[in-house]
Amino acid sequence: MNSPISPLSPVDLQNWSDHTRVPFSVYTDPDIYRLELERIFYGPFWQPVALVCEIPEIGDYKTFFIGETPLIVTHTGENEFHTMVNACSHRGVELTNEFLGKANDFTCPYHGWVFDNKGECHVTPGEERFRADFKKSDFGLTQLRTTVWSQVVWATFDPATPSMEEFLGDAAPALRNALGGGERPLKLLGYQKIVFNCNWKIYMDNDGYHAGLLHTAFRLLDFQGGQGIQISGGTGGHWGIDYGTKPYEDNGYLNDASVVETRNNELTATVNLIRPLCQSVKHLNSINFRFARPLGPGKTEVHYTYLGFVDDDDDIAEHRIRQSANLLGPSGFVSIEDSAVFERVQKAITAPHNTVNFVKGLAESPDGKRCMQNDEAGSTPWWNDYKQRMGL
């Protein structure tokens, strides 16, 4: 698919033949990380940059990143959104550093150039002394392809990126289910943000295998499950699971068992990994969409974005907030162990000539495209695609 990486790369990469056994250096090598930016983050992947409910009104905007590139996402008309590189076309200055805001235009603080919220250049002070062939129309902000699917704003740098349905493939239904079917309007409840001390791929090597083994709360609260089917598909091997949950029976571990009540009969849970770097989880009444970006080869920033629905009454909205903050956030009592394990993996994979190995579920699903909820085989279609896409 691509030319092989430099022969100066680590020996374990030159000899990498089995995509289910991933060399440690794939997670640590700075040259690999730079190539990932080019071929994956700036390649043919749709990546979520905003939820419509984050910027619901015309004139609203959000700043985010794809890879290491800063972006402005703007709501410019009815069902119309733009995604632009957050850099003045004159001298490359970041135009705004506000996370969320409202503006019809953006003024560069350096030389006063002004751009509207679609990225067109309108004001260039001192233009009478510019070069003779200068035209404002040549100096708009760099635009990314942008679309809206299931109330999420997606963007891509690559004109060859396929349609959203083709991109998501068989993983689309579970993601749509996580977001209320894509039609029930979502409401932003809040954020928790964290930087994990790990490579972005460690964060994305998520699986159902670990849940009942690592997470103490899964065992204490009898959240075992395991009956769902993990389905992988689309560009890069996204995966999604829909699974049934049962109402919690108070076993005395919680001082206030209402925090894990499932209300409104929302008994279908779902987990989704969207390549390259997005996760979405709906469990009990908590809905969270996890935007993320790499911070070099050893750190990953994640924005846990908590959601409800516009038609929620005050009681269920408050219940969703309470569950979001206490259950499945970065310090939630169900998922609190994740950050420690991520960091321990990152520390340990500095050893040469070793591999991360995916084994559970491959006996029944050698290609990893359809496996059980508590397997890890669903990660292997991604690694098969990654190996080819990176030319390793």
Contents of the next structure:
Amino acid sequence: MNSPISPLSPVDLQNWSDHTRVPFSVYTDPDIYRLELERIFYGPFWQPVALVCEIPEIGDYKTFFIGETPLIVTHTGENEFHTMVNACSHRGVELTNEFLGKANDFTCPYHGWVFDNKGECHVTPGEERFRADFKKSDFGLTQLRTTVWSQVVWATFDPATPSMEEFLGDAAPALRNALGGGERPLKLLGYQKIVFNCNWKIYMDNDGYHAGLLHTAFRLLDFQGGQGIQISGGTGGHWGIDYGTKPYEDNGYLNDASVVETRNNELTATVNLIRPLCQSVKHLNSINFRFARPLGPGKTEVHYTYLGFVDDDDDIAEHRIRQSANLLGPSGFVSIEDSAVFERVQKAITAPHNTVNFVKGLAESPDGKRCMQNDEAGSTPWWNDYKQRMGL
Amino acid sequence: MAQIIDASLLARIDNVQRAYTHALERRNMEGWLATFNNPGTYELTTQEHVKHNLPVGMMLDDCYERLQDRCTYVNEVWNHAVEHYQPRYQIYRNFCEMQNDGTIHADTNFTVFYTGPDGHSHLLVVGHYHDNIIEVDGELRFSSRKAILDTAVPPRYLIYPV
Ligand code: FES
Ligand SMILES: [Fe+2]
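Structure of the form predicted in complex with the partner chain (previous: the form predicted alone):
Following is the full complex, with the preceding chain placed first.
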């Protein structure tokens, strides 16, 4: 692939050799960010755009983004979904600004063109005076390849993106387990949406792997999660940890320990990073899928999306709600330090001739494909892939 | 249900509202807790959640024990790790109604600005409170406070309740 490096690029980028030592400018340079949109966000990656339970009925839709591109995701038939660019094919106007809605068609507010929810154009007022070769059928909305895997709707711009199985590879089982095994119908419980003032790769580098290290709450509760293995796989360096938890034994620190209680002996616990920009966590009885998008090189918007199951009984349904709201979000009892770390890394990475260094675990796992839960080696398959993909 | 027009009662309602925001502005979590009755509840959610009837919002302290634990979160668990900010509140009373059972229902707008450690100030969130207020031992307290944000996506992570 062509190298984006020019004599005007930051010197650190011109000299980047070791993929485990990432120059700060990779996280801050605006040209790098533009190239990431092209080669990564609009490149050969499946990216989650909706959960089936967000748009459960035929006719439901959701708006979201891949990279900086606004999308409409529609539920159009039995297990059939469409993803299209939320821009009128006439002059580029945004067709809807509802986050979640219901519609069989979308009428452009500008000149009244009408599109059905599969993106076909049906009405073009004043067509008799359009150019002679005008055909409505040439003016459907731009479609993305769309697939459903484990109750998640994924889309990609790139015809070369491999199948979901190949894309996720060995990272698939932990993600499937996070979502209840993939078959039991999920139910949408709510969102915690937030902007982190950090580059999207800082958000991905600094979450998931460090549970026992960073989080004070676990220490105060004398409650450490299990010891899992980070398993990296697929194309682009996704990873998952399927670690399982022990039930919490109340040490009296909290007045209401239900926030860390595991009910129904549901001990499955997994953390997943799906490249380029998605995380999913199942911990205790809280199920959390995080959509995200970059807002330029210095900000990342994340939608923590909380889930239960349609067949949950009243007790566990209520418990999931109460636990999800306070446990693992951007202001969560055990997780707020993540938010703090993301922003504090961002503030400091403007220095020249400095690198972010992935060191822990590389002694036993030089390729980072199998390493311990708290190791840094697990991020290195991604950085190896990134460096090549970006031509750096 | 009747609109409250009695000036002294309105002044007492305003006082509990101010006690709440003033405690948060001083990061005085005990002062925040003291504005709630026991039992009492606090919820922070958004207009988007209300519209789509989604129960998991930003914070859910649906019993007094959770209100107490929230003080512990801010004072002990998170204190060393987070970047504290200085919140500043502007509140505006929309209406107050006396319910048939003698409790007060109040609706109050809020705007919260914050100043970070770098000294730069920004808008944090905008929204309104739905409150139920009761009188206990001659004092007004929240029996339930629901803060509903218009802001679906705050510009930084929230540490303190709103
Ligand atoms: S821009 Fe949409 S109809 Fe003209
Ligand atoms: Fe974390």
